[in-house]
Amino acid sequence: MIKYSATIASGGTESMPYLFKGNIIESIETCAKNGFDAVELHLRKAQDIDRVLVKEICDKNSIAVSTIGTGMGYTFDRLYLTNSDESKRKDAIERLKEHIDLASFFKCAVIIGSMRGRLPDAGETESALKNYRESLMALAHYAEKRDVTLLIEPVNRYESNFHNTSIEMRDFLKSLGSSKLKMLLDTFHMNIEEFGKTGMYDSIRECREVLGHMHFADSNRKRPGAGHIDFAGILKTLNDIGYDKYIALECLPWPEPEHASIDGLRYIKSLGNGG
């Protein structure tokens, strides 16, 4: 069965698209309310919050950690897999080991979207993606010792230049051959990169094998129903692949917060399997 999962962050910009910013505690307290299976953590970095304190938070509310979101690392500090400076690659890589060992302490998985980074001008593109590549397994190994899945996205052209499809991305993925290497498909990029005989349904169909989480945004980036994306259609081709794991709303928080969760989970569940 597919569980649901709020997006709630320690801090960001208002242009984030983060469901909660701010006060972790509160925000696990709403969205259990709110009926959501788990929370989705986005974190600049792991010591961002008391661990102890919110599985505790957690297991009162009867809510999971589905995901812990790395992307503020990026962001804010500008650290990233495809770095020339190995000193700042070691100080991603670590970053990342943080997360792990969080994910591991909260039996979750991690995502690894905007730290993927971005490929240099032509002449140094096969440098980067040889130090990427490299750090991606590096992080894999210290992953499948804390049996924790590292989750890989692919993002739109006008936020990356590399590994925008998901076919792109999957069979990258299957080049690493590690089983703690999977991939995110957030709606949002998709309806951006997935097109023509390709579409959305095609693309979900074509990586299940690799498909560990989804992210549901609309196509402004607002709640589900917001925008025109076919949520119904993503929902059956999702069920006809026996996808059981989290779908978590990755989106604008418009025009507020409550409102955005209540109404995308609302809207989300008023869709069925999308039959």
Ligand code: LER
The other form holds:
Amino acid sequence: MIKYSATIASGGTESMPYLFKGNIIESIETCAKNGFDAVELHLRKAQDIDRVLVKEICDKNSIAVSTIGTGMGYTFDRLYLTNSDESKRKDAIERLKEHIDLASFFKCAVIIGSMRGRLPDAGETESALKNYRESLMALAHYAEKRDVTLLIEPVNRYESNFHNTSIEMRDFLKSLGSSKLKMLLDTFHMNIEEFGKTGMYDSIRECREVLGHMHFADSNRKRPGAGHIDFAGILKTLNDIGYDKYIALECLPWPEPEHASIDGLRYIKSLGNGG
Ligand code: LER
Ligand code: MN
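Given the form predicted alone, corresponding form predicted in complex with the named molecule:
Following is the full complex, with the preceding chain placed first.
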């Protein structure tokens, strides 16, 4: 059965698509009260939270941690895996290893989206891709030993300039051949990058073997139902392929966090299995 998660962050700017920003403990309690099965924790650093306390609060409120989001490591600290500067690339790998350790504690998965980085606009593309591939393999080996899944996310062309589509990402992940490397599909990015009218559905079908997580946001990055993405069609496709993992609402807290989370969840649930 599909489970629902809400994005919560220890900080972040207004434009970041996390439902709740600020006090993690209060956010967990609110998400549990409002019917979410889990929270997706977006952290700049693994050390930003008291993991024992967070686990205690989750257990007390019967809510899980589905995933750890790492994008703030890129936004605030410019840490990324395609970096040609070896020492900075190592810092990015170390930061992600700390997230993997935290995920092993919560028995959840780690997202690598923005921290993939970009390829240089001219020259050095091959070496940046090589750095990226090697970094990801090192992280996959680290994650395999800790039984943690890494969710690699295609993001749209305005945020990165490689592996923007699901098929490119699927083929790349298959070429790496680690059972702990899975793909995260985000409807906001898919709406920009996938091909044709049925592109989003076809992509989900084509990627079913590697699909490990979903982010739901509407075309305007507001909660599902606030834009023009056909979530009934997406839910139907997910049900057709037997998807039984998490859907996390990674969307703007518009008009305010509680309204957005309650309304977004109610809207998706009202669509059932998409008909
Ligand atoms: C960024 O746009 C995004 O969708 C995040 O999930 C990536 O870390
Ligand atoms: Mn996302």
